[in-house]
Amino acid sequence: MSVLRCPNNPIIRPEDVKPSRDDFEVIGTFNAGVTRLGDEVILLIRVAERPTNKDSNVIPIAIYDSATDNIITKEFSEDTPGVSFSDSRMIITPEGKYLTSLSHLRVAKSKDGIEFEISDTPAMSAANDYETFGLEDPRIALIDDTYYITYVAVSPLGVTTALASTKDFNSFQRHGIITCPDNKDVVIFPEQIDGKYYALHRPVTPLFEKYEMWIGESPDLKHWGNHHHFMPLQQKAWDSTKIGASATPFKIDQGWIEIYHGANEDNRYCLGAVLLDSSQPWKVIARTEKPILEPEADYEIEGFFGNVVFSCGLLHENEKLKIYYGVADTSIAYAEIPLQDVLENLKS
């Protein structure tokens, strides 16, 4: 496989862009949607922010506070029993889990797809309920002329996905949610097949511990059922525990590709592809075994969550795979790949 990283990468740290608050400090900027505007390539950024920390004995976080609509901070001692921080995403309490960084998502714009002016305040941030630890991990469907994201929506009522549009990248109008939780890594087809719009999504079963992709088919992008299980996880293999979509699926002459992300034992996340049909998108032709993009730079393997390299948006252009990827949980990295690289690995 021949991948070709910038040689700038990564192209956006936390460092470039300005916190959303005086009193916060930007610690990711990764997991971006892509898409195209005009002559500019516009990238929608998950920020994630938390508040400056002048105290070294506690961790302070934010959290979005829907009876005041204000974000409010809250203090959590290292000392205290019954407190874990063993995973650096999240605080656990006796009383429930709280994130610890609060997550936005910021526009940047660029001419050449590697130089990106970013905006210095958020394009959304957190509204509702539902949205109460922030919005992540954005995707971008163009469908006529209207830009349909797609963001994951994470609160003490559960990880669900809400829809977005907006047909400039000022303004934005919100749909709500649209899957029930816990369910994200929704991808939208960027046009109807058959008279139906359909969507890639990855509910979780606790019960069975399974994070499998599912598809699902709604006549109005906001109302979606007649849901089907269609890819499960490959055994002892690079994505033998979790898989999801990752960028939105762009259609070639063989069928539609998927980008879908994958983890294993070891929480280490790399990219695959998958080969599904033009007309019944639900039938997975082929296949990758091994990952086309996997951590292997310092940038995508030492960061607040190491070992990952994680899409939500590529453009397929010139027959090149230009990806755009979230690495170590921390900044933006970008690559591209040929797409006759990508066909050759795919198995039946």
Given for the second form:
Number of protein chains: 2
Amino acid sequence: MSVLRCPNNPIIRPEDVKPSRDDFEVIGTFNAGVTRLGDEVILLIRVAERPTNKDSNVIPIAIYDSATDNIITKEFSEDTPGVSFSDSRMIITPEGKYLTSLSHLRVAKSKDGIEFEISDTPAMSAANDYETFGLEDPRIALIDDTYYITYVAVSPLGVTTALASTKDFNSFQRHGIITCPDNKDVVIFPEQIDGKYYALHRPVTPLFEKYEMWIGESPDLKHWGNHHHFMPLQQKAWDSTKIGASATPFKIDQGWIEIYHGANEDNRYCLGAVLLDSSQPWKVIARTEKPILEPEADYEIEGFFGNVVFSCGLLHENEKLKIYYGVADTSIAYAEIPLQDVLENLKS
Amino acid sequence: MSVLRCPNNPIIRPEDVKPSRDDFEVIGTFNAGVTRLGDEVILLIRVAERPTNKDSNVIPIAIYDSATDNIITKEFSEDTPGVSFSDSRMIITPEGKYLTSLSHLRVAKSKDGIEFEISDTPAMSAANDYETFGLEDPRIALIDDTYYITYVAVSPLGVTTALASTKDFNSFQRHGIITCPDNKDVVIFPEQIDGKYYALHRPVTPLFEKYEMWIGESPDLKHWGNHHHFMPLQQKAWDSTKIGASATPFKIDQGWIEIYHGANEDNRYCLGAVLLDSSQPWKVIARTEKPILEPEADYEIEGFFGNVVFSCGLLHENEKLKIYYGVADTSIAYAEIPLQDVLENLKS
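What I would like now is the form predicted together with a further copy of the same chain, since the data block earlier showed the form predicted on its own; can you produce it?
Up next: the whole complex, starting with the chain shown before.
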């Protein structure tokens, strides 16, 4: 696999992004949805923030409070009995779990796809009961002249996926929750197939403890049904514990290519590829046994949550995959992989 | 609350139902969907079976095998290291979980609503990958001239809800999975409200460990979206750990009445009532603080899984609730409660 990492990597880092409030700091800029608008590449970046810490004895967090329509802060002490900080992404307390950062979505634009102009203000931020812990991991599908965005809406009610749309990345319209707790990694196919829309998604069964990929269909993008499980984990492999769709699928002569992510027992996240039948997208034709991209560079191995490459979008142009991907839940990196290399690594 | 239990209770017991195979025994007949067809009351009963046990050293179970389209049997020994039988409903092994019984759906008919003629053969039984552990807990909504059935389809892929329909309870048509793992307790409102269908459902968020009630909408009963959380647990109450819809909602002058179930920390299941706004059914107007029906009779307290009253259907007739309900995951009982009693116990 010939992976050409950008020498400028990471191309977008937390220090490149202005916090949404003076008393906040940006700790993560990662997992961006990707598309083109006119002659520009658009990233819709997940920006993770937390209150600036002035007291080293406490850990402050931010939460959206729907009752007052405000972002409020809360502090936890490492000494408090019954409070656990063992996962850098979460604070576990007797009264419930909290996330250590609050994410919103931010637009960045670029002519060359490498140097981005990043907006100083959020494009979409927490605004309802399903988003009190933030908006995460957007994917973008361009259908006709509208960009449909699926993003993870997180709150104590669960990990859901919501649908929004925009025509210009200036104003955004919300269309409600499309997948129920816990279900994320939702990517919508960018065209109807035999008169229906399709989406890949990743529900979780707590009873049987499975994190595998499903596909659903819709007449209108807002209502989904006829769900099918279509892709299991690989045993004793890089994608042995969790898998989920990453980028919006794109079409080639042989079918649909989906770049998906997988984790192993050590929570090491890599990207792989799967080829789906062009008219029956729930049929897996072939799958890469080995990752097409795995954490190898320093910036992929170390960070807020290390050993992670995680994509929410790519451009398929000039027979190349131009992959934008989150590294270590901290920054955004860019790499190019020839499509031919991916195809040669697919196994039936 | 004036609860009139039928003196014949339980009105349907496992020994009243013919096993689907000579080598199986029926261990549960419970959680029945309820409706009327012509001048008869129809129950669609969940019938739980297991292979007849000839060797006391092993526990045999039945599973649907989709590869061969057959029900196969499997045996577990209580002595096997790493195998747990601590929950009577489940066998936990290093390779995964199994259910101790395989359920199918069976039709029973009655003129008086008490004495039922039970079909000798299943109406719907496991037939695909989502049903390998069986079909459970059906609810029936009559819309125009079609009966829509939501039932729990269980397999190692998760606990899902599937939609089926019938006009006569002889032939049934499947319409696929409508809620993804894990999501059950789905009841469909029996008419459109402002041009949309609505359903109550109960997704599970493993991350935040919540079992609460949501509502979704649909243009066609098959595709669902715009999901909203609408009813939380009650703290330190009979419904403090899990709640879910039980019977198909019915309309009265004041709005929709939903009879729901709840469990407390001891897994004691009771029934309560909630009044929803007639044109905005996601709005809770009032809720019973205390149960309207709780396990008190011997047959409700003792059985396969004791201390459980659990309804999947009722008839609202003559200002009474005629409730059919599963008792101790073993049998079906019948009770009548005056609607007025329920209304008087609702608190805003």
